[in-house]
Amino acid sequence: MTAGSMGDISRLWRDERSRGVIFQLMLVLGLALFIAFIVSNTIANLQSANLASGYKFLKDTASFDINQRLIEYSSTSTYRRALVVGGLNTILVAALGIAMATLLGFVAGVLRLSPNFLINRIVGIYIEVTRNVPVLLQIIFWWVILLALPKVRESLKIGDTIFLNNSGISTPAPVFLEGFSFVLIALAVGLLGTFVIARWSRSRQAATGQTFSVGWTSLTLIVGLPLVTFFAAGQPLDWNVPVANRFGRLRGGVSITPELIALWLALSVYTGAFIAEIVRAGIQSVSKGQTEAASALGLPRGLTMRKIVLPQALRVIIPPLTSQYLNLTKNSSLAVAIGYQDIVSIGDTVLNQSGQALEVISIFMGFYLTLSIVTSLFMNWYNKRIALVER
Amino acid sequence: MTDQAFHRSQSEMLGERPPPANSVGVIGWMRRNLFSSATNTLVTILSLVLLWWIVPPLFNWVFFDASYSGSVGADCVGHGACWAWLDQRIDQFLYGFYPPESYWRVNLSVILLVPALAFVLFDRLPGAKYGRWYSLAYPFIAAILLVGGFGLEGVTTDKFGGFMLNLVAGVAGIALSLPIGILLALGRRSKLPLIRWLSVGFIEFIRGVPLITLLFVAVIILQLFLPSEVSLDQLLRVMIMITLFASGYMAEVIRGGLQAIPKGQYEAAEAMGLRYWQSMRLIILPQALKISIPGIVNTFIGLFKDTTLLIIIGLFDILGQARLLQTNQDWIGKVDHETFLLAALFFFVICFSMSRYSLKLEKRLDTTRR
């Protein structure tokens, strides 16, 4: 009897499929025990510390101020509102950083391939130095530099409209008057028209081979049309210029905090260096034969770059570019070191006030995971659209 | 006769003539690389202006106008950098609050690190077989040297600081994350669905959140998960989280290596009758790990730079020491740039040389001909 069951077990163990099932069951059991251990410890610890769990605290009054905000917020708002303000601030600095880093990275990547020895080396030094120095060090460095600017009273001025001082930059703010909506409508019409014309010209070129200069037409539509509307509507735009009052304080305009500038600069300079290397590698990955074939067909240099080299290079560039965008977004959490009020930094305040550590940290992680998933889904879709279709 | 009038025969080759003077040497190089066209010339001039604008002032600030002696910030007069703090503070930058009479223990563990790394990074070293065992044992040797035990005086981990703390956290993170990363990578490619899903979930979770949130977990939450009578050392908790973080990235690097191994290798191992673990250990992993080394080195560079995040959770790594000095009463406002420059230099030297190494390796491993 025992010998028979032993034989059964050893047969089960020898069979690859059943062994797999047993192995997985053991793993799940182990994991469940581990989780049960953690949960029971956590409950015991929370009870002994007299802490309530759950997300009810989000409705409590935050009672702290946030000076960097995109939506209405005051110290009587709730914790939930505070975290939303923080989340928007993270998205703000990430979006600004991504735009700037992409620009910087593409310019530097192309210059790195320049035949000019000097510019090639200068860009090389920029890339190597910024890539090999921790980004946190760079963030704090820019911040310390900005804080060392003169006081508000002795602001550096650029043409009496832009003020630079140790509490940031004050620039004129646009004020949209009645009638500005017409300009926006004109812009929308221009964009739509460009889209339609581009499609029409592509299908006509495919059918007849005749080309149509879409570039100039779209420029006229997108820039010209709104501009004409702007003047026709009687220039419905005003500038709210910052003015120093007699105590030296600045009133009006938009002020950008040194924390935002430091974070933005450091993140885009750092990520820009990585993007430059990606762009360089992407362009170099397109074989020389492609360029030579294009010029043998008589394509001018600009068209060769636009129609032959870039589409092929982009396929190599996009996947690592996505991970750089995600890195930049994640690195924006280093804001907490200089006090830019992003989600981590506000969450830290909420955590210290309410003591709800588990809940606040789960909110951070959920926020970043959602951002990561959304970004990679979008980039996967884009990547699939431009991917090479083989056979 | 007429034939001869038209044909002049030349029986010897003409001697080689030197190339035109403006296409060789310094002038030729400059014509090709700096002034080949109008745009190129313009770019050259702009670059020269940029260099003239940055380099001389920078050198003047760092070296020629700098003050090198003094005991407080006020002793630094003039426009240049203030390096007077170096002789009293450099020890703290390197060793944190580690007891000065035991600095040799830190130095010794750094010296012992060199062969341990060499045996991992370079093959064809003499005694490589035993060397690998030494590399495996190194983390334990270093831990005993740094923390104490076996007759060495104990040093608590809150004394760790400065650049040494960055090194300890970085090296420990990478050494411990390698085995976990290998297991996760194998799990992600496993045929067993539960194991695959768990591995994918863990890897994507780790890669989706910033390190700082994991460090918050280490500092604030990890204690909640453990029985109240167990209390883990703060540095240990942080290192657990750094290791988990690094292993998520390591797993993806190693997965890349595993995918690069041709299917024939797997099939051949199976045909030889090797079991899963045998074929992994003897056939697949040695090849996959070898081609993953550049990626592993890059992961290490990233992790090493990320160790500066320790300052946010209140540990005094080299950046923390810099901030400490910048806000010190004696030096306030005098050493902001200097301390950052020194810290940046430390990181740059290590990260740059590692990235050059991995680049060299990538070129050697790249067998495609161009």
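Whichever C-alpha set is largest while still superposing within 1.5 Å between the two forms counts as the rigid core. Computed from a predicted structure; not experimentally measured. Numbering follows the first chain given and starts at 1. First, how it differs from the form predicted on its own.
- Superposed on the core, the two forms differ at residue 304: its CA moves 2 Å or more between the two forms.
- After superposition on the rigid core, the Cα of residue 285 moves by less than 2 Å between the two forms.
- A displacement of 2 angstroms or greater separates the C-alpha positions of residue 208 between the two forms, with the rigid core held in common.
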Given for the second form:
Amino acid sequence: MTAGSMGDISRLWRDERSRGVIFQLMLVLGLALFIAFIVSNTIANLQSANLASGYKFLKDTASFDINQRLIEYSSTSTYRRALVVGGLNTILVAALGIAMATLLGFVAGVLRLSPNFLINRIVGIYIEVTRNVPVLLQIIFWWVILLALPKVRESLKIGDTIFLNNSGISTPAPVFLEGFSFVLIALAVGLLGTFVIARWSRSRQAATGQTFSVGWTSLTLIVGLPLVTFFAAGQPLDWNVPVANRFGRLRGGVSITPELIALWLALSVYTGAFIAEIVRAGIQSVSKGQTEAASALGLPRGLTMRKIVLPQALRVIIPPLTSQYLNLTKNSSLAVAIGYQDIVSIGDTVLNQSGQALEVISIFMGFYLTLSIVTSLFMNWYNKRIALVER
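Now show the form predicted on its own, given that the preceding structure was the form predicted in complex with the partner chain.
The text that comes after this line covers the one chain and nothing more.
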């Protein structure tokens, strides 16, 4: 090696940026070698134990039933279909939980700051008790309460259409008739119109200072337009009402299992308590001068909270709120404790039947990783959208 090349290497090493790139390349190379070692060692161990690796087993027949499903499934379906059903069940309970926990958390967070002593203390007790009891125990608690309901033959009835018993809740199922697609088109037009009017209202207010009642217009477009279309199309909707047969069993309608209800309630109540504290902290981060100025202008407390305090508090609320959404999604895997057939519960059955432990666990990890990344990307997008724009 010549003296010139040695000098070039020496200068390259002394340069802080170049040295940083070299260290990063070495780290990536070392990580790649470590992963390659783990993979090769795992394959060798599987071969020595006469265990086949790969995901071909997903095409095999599942040979077990699933009582909670959103798509068609039978015992003759494949393992792949079973895992898809379990994944949809997980997404269902996570979506329902996030919606309910957000509503509960924001209401409780605002009421936690209420000057009313009784309301303040009741909400405070809910938050402190719920946050300090493990979520698994709360899941089991709600499940036991639902199992203590009357048997199917002694179901509690609401108007002879809704039945509540220890097997869950049976409600009428909608049957969409010919022409209902026009109602859906009207709903889509209403949503699009609401979006356009809301943008126009903000631009108009910024330019002229004049406000426009977007709320009533949105209600008319989203509710009124589809409703008028529904009656104009001849009411293309029927209901399949659950009916008890002579053996006391319910036929027809939609049955919601107690496991789903218990898991949904537990995750919503538990996560809602944490969200309530996040909302309270976000509201208290807004300067009191903002509310005092609004009060001096004669604005009502409710309008001050909606238009002045919450928009500013959201910039503090959104980042920790994202973490709570991710925690709720991952906590849904505790459904296996009460027999709710989510992806983990169904995957355990697939694992026991096929013996493909590594592959099934990798599917679990990939599923929850994808779900968490999608949630994080959406919340990060929303966080940037409401961020303050410096001029």
